[in-house]
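In the form predicted alone, a lone chain appears below as structure tokens.
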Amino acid sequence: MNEKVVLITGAGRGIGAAIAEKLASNGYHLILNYLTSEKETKLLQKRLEEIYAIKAICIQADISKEEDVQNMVAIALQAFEKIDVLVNNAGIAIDTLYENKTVDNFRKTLDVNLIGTFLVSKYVGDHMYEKKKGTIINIASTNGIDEYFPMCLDYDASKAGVISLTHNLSLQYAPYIRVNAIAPGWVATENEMRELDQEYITLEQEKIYLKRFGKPSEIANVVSFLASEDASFVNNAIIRVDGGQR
């Protein structure tokens, strides 16, 4: 098989779906992971197969569970024989006031955002390393760099961990696998815009040099670049995609 294959976690909605669309338009075959968004993911699969004449499969898996990840990678390799690109996009945020934070909230956030990214990277990365070729792209966040909101400190910590993980994996898998991360700022996904009131959106937009939130497609464009040979010497990089954020 000469065509490239990408595994995208959390592919059913928002940024994940935009990444799937962009890479399908580039001719990639798709492995679309989801946990709860079965309907959206299967509709996305069908639509992208029809429009771009690529092959796509959907796999339900909880990336925070090692057995689920092992099974997902096994199914993917059985279907396509290889994985060229991994996009670790799946993530959760449980935003509550600091005084209402619980250990369970914190642990669940770390389990999905950080441990899940580690597990998928390990099982896919080991396969790539055997083939001596591959690209891993982690979706982190500016919250993991220098944006601080106590109501999402568990999310912020998890994304800082993803950035650290990116640096370590780029060393672990050298010289065969490029490992990079994208750190989006505010992105106008359906979920995000539904949960925020207009006053808060206006306040946050004023902190962005471009005076607007990003689009999921704008994150997908950077993923497309990092996955391509145009980025063949880009490694161990954390790329902010935030419109200029202060």
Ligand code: NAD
Second form
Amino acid sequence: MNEKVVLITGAGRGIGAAIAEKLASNGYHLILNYLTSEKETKLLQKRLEEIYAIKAICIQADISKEEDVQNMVAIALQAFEKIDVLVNNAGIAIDTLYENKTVDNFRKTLDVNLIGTFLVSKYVGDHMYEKKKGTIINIASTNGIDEYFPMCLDYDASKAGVISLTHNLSLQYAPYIRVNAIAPGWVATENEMRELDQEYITLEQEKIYLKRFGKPSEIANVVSFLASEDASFVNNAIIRVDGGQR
Ligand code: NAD
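Form predicted in complex with this ligand, following the form predicted alone:
Everything in the complex follows now, all chains and molecules, and the chain you saw is the first one.
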């Protein structure tokens, strides 16, 4: 088959769903991973197949569990025979006051955001390397670079880890696989906005040069570029998409 195939983790909602929509509009076939949001993911699958005449499948898997990841990649390859693009988007944040932060919180966050990204990259990356073709895009965060919030210090550490992983994977899979990361700043996803009050939103928006949060589609546009041949010499890059932040 000549058409490109993308696997997106945590694709049922938020930034993941926007990435699925953008790549479907580019003609990609989709492998939509979800953990719990089966209904939303299947609705998304049906909608995108109808609008863009592409093929999509949904696979339930917890990316922090090696067996789940192995099964997911096996099912995906059985369905499409190849994966051209991997978008490691799934992630969690457990926001709690520093005083209440537990080892369990910390481990859970690292398990999903860092170990999960490693596991999916490893199983898909090894397949890509064998085919000598493919690209991996990790969704990190400006929290992994220079934005610090003690109430999510575990999240910040996990995203710094994803950035380090990006550098190592681009070295490991050279010269065939490009590996890049996007570091979004504030993005107004439904889940994110539900947890913030207006006073806090205004305060945070003041720190952004564009005076607003980003839209999920604005992250998806950068994924679309990185996945494309237009980005054929972009490798080992960490791209901030934060509207200018200080
Ligand atoms: P979201 O919570 O709306 O979506 C995350 C998705 O990941 C959900 O569908 C969730 O079910 C899935 N997921 C969680 N744990 C999983 C697991 N173990 N296995 C498989 N799937 C799992 O979040 P979002 O705002 O759309 O964020 C998407 C990515 O972008 C995350 O990695 C997040 O850290 C990153 N990010 C978001 C923002 C923001 O402001 N929204 C900023 C910077 C980075």
